[in-house]
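Just the one chain here, the form predicted alone, laid out as structure tokens.
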Amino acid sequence: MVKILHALSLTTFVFHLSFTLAISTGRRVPTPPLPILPLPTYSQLKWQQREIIMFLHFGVNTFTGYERGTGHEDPAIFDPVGLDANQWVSAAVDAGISLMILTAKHHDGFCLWPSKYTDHSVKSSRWKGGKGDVVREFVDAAKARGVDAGLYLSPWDRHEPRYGHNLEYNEYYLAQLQELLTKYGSLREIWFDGFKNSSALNVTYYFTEWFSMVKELQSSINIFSDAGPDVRWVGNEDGAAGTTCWATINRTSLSIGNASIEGYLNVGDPRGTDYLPAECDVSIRTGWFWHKSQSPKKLSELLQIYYNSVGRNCVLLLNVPPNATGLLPETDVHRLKELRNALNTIFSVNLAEKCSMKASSQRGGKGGGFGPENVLDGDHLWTYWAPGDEDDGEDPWIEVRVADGGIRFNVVRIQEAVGLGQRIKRHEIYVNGKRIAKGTTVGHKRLHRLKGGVVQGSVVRIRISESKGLPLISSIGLHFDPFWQPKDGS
């Protein structure tokens, strides 16, 4: 029996043995390649992909006609009758975008929000007999269709009596701050600029106990100003970022309000240390507040401003200002629609879905889940394509190829899995052997809508001259957009 049992445990022991070496042999799963820092935050990822987010201006300038106030203005001059936030959210909501912001108080200091700290509010106009809240109703008519809401809050107050004193305004500012960020639930973005004219009163804004402030209160919000620390200015309010623009830069080389840095928040840094992208502000009208003389932009001008935002990495904030009537114009909603429904007809289809795709290697092999065809599933972050570490002194590159005929198409997107760091410093595109455009950046999302028009083709290959390690494709679109004519190939 003793004899038996030893065998026995012989047996199970060159059992396990063999399962031990059979799995220590065996072939290793490839694991995503190192990141690169800096690395987006999860809410800056949130962010990037809203891709559009609204701006609304709305104040005592909307009935003065100014786009900055005195701050003198009587608050009773304040009279939206026909105020309804409701309409502002369905033409966002419409228009697929998932992010407001409003002025609660822009720099004629006048609160759209009942402050404690001011009678320069709504409790002093005759809207409401002085018991509106626009804040309020902006914040619940968002939630209600499941939009996140942002604030503005002018760090420069033009009637403010304490502006001019240091400590004493930026208590004054503080103590706003903290009413809106207590009283008007989560927010997912605070607006700081630094802009004040030449003749103000020389006031220093203590933006590090502002920033802590908000990050205390509400934690998951994203900060925007000259110097982030969340998402930075591009530069100039046109709504157009550099042809190169890093999602990276250097926030101990930014202030907030000067006006040398704009080159530097516009192209941002390959060898920044913070991941800090740029928001990209425009007004769909000439000024920032409503007048009763001016007229959105052609649907042309705001699919080139998308392109120039969106397709170099950036994310566009829109204005659309209400009215007097305290109502979005129909010339506006209806821009919005028409802008939403050009995206929808130029990118709903991506031609190169139905084709086949080959790269000049792949991490870990074929079947490592870093393979070409990432490119194309629905995944535009977390799956990519990833060349091997070692590609034979070539360039990496991956290919679009098409079974039958040819594709035409005037529109190329890439995408960067910039969950693991930004990376590709420069690109090429050709078509059968010919190229058709190169850049730099991609980032996010590069757009390249070809200066030529369309083309035909039927092999489409993006080759990386020039990157932070291995370069990291997580999408790959070609689209046809029927509103480019190009005159004389520019």
Ligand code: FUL
Second form
Amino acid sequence: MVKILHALSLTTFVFHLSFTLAISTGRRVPTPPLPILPLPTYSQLKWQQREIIMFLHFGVNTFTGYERGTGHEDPAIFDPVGLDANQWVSAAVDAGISLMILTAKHHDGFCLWPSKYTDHSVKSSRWKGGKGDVVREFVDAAKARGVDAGLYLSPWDRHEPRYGHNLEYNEYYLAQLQELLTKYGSLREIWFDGFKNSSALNVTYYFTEWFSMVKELQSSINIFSDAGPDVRWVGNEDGAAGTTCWATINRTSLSIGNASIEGYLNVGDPRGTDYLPAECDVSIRTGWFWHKSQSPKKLSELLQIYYNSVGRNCVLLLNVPPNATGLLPETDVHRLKELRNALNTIFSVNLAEKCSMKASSQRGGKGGGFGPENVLDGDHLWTYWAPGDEDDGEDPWIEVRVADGGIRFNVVRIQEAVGLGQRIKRHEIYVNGKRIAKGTTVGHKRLHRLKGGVVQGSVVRIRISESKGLPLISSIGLHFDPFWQPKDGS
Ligand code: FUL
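In place of the form predicted alone, output the structure of the form predicted together with the named molecule.
Every component of the complex follows; first up is the chain already shown.
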């Protein structure tokens, strides 16, 4: 205790001393630079740090073999006799996934919870004699392991007779939203799918009312739709963002279910006035629902998807569908583990960690708190390198310097301090003076899996050739990816 008190008073003394010195010498402690708007919300920042989210498509299609049900399915066919949501959650935990999103209702209208507004649900199924509730089992299992839950509720409903009548259907949909948001604890994401067939009945969805109700009931939830307001669609279902990908976009140019904006969604907009990062949804299998004949993608494909989504400033929403027994297939669980092991192998070692850092300049000068060494600490958000004003027209740069021999790597990781706004527009990477890669946006995370394969060098320079205001880099990593063998260096 005495020791602690002693240590505390020493810290306080040192703090006071440096503060007093700074005042008496007239030196001001350098402040963080002003943010560049728009900024992420707290919930968006949390969401982005998850990197991978698990999607679970489950329902009557699991039993019929359809991908999009007709709405005429007999609910009795839903009978996952071995359903174990704990197994789903364990698979997610083992894969390092902290949020899972379940399809509470897909386009066929069948509800995985006993909604009081329809009988087209688990109530009319054989499963547990009609007394079961998949949503309940899912959220309880997730909570027990400290995993967050989210839900998907399809606006397009091919079963509900009210579909086709604007007011009645919107009230029905809102009533179901209220059930899900009030009875199942706090949810972290709610998914509004904009898809419907071109032959679907004409219904205007009252998104404004729906979204307001969602935020009223759960203010920290992220709302996903083609157009946000918190998370936007990336514009395809392949798990691939544009090589340029801004978290910023103009929401006024977006509408839900509009195919002509897919390109815009894919790259975002440097002049966008809304912070609305993209989520890349893709299935581990060909289909979204489980089908006996399909198998999971190869590890190499999943890794490429990771680089094309998380490595391009997005979050990967990876669908892993439960089978007709109600379990995630062992093949898929195994593949997820392989993915996690591979990511750990690649990214748990940062070859730059033991190196020294140098930069063209630093805000507030040496010891000012914005030096290049900040990119090697464990914080990937709020400690960062900021150049000073003295670069005077020269492109700011930051360098990793290896003391002896040099290092071999084939992946470069760059992260921006996005809490102060996404800024970098163009950057280049040099090894021993030779340019080995270039790119545009960085954002939360930019991964360059080097096209030419492994490089060796002792000076690695990242040059920021264009940015909105000062570029702020929170983390840099040089990694070795043993799974990456580009053919003939192309
Ligand atoms: C699409 C749907 O039609 C698919 O079935 C799936 O749910 C996917 C995530 O969104 O729009």
